[in-house]
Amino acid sequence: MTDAAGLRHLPGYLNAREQTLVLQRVRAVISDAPPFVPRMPRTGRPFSVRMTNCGPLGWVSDQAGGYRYQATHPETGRPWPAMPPMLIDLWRALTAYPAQPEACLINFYAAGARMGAHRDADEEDKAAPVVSISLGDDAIFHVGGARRNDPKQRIRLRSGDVVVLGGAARMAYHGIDRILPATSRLLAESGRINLTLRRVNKA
């Protein structure tokens, strides 16, 4: 599905074994770079989510520091993982910018945990798109506009589905509603993980 605002929802996109290398790539991911959580920048309160990321960059949240992307693990301070070369490839079959992305976010959603209306404001670069990937349990996604109140259209996403933000909807309110618990079976701890390929600085 697209609409002229630059939204693509593309149900279905990864086949169940593409989803199933794709989830080897993140548990390899996660072994070097373990998931931890993240903190609102003024109250410290955490996160309903737990992430990592792989990639030159990484997208962290603390008190001390607020929203921003890093090279290295809050807590490890390790540089990140590479991003797998599949990840960079759907990246140019689905965007038409000129340079590969900088930052991997992995999101792992359990039962109860959400995402607030946001906007992926942190990049140099908002020309470039926004790819993002569901993997596991179906979610209920919302995206409105540019500002916070505007309307906002909602997408049952499931698992294998990718969702483009570009064009006018590349600085669209988005975030998830809820989880909806046992509809995959693709993670045998059950839940959702989502990817968020995003270009940071520009090209």
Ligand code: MD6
Contents of the next structure:
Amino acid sequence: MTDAAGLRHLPGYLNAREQTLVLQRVRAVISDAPPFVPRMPRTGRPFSVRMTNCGPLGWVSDQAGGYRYQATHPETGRPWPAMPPMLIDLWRALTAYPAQPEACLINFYAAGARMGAHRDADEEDKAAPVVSISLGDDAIFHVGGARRNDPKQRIRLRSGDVVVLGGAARMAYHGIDRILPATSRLLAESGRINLTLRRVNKA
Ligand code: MD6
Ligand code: FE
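Right, the form predicted on its own is done, so what does the form predicted together with this ligand look like?
Starting with the chain above, the whole complex follows.
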């Protein structure tokens, strides 16, 4: 469904075979770019999710440098692995944006991990949507409005679901309340993987 504000939830957008193909791409990315633990700006508090990226740019955060995009892995110093063509194809199929995504941020949630309410605001081009793909265990996603205290809706995201935040929803506060353990058998280990495709620079 798409609401007037530009939030699209596409349940089961990827079938089981396609989910396995995306998972294979994720495994290839992490063999070159191992997941790292990002830290909050200023406090240095660790996130409960681990992250990695693929594409020309990747999102990172640490105490000294804060939230930012950079071309290299913060620990290995190597460039991020290339964006898999199937992710570029998915972006093309779902957005009307005239250029390719530059970053795919990959979040790894163990059973107790969560993601506090935030806005994706580190991209220069806010006209481009953010496209999110969920794999593995179900998660409770919340999305509200442009202000932190705006009313929120909660959506249960299942493996294969895609969410697009575009239009007014591009700047909506959102986050992950919790993971529902053992709700999917896609991953050998339990937990959830989320990929978000982003355009950073103006096309
Ligand atoms: C997650 N997603 O689903 C976190 N951001 O694990 C996000 O933070 C997100 O789903 C921008 C657009 C869509 C999203
Ligand atoms: Fe986000």
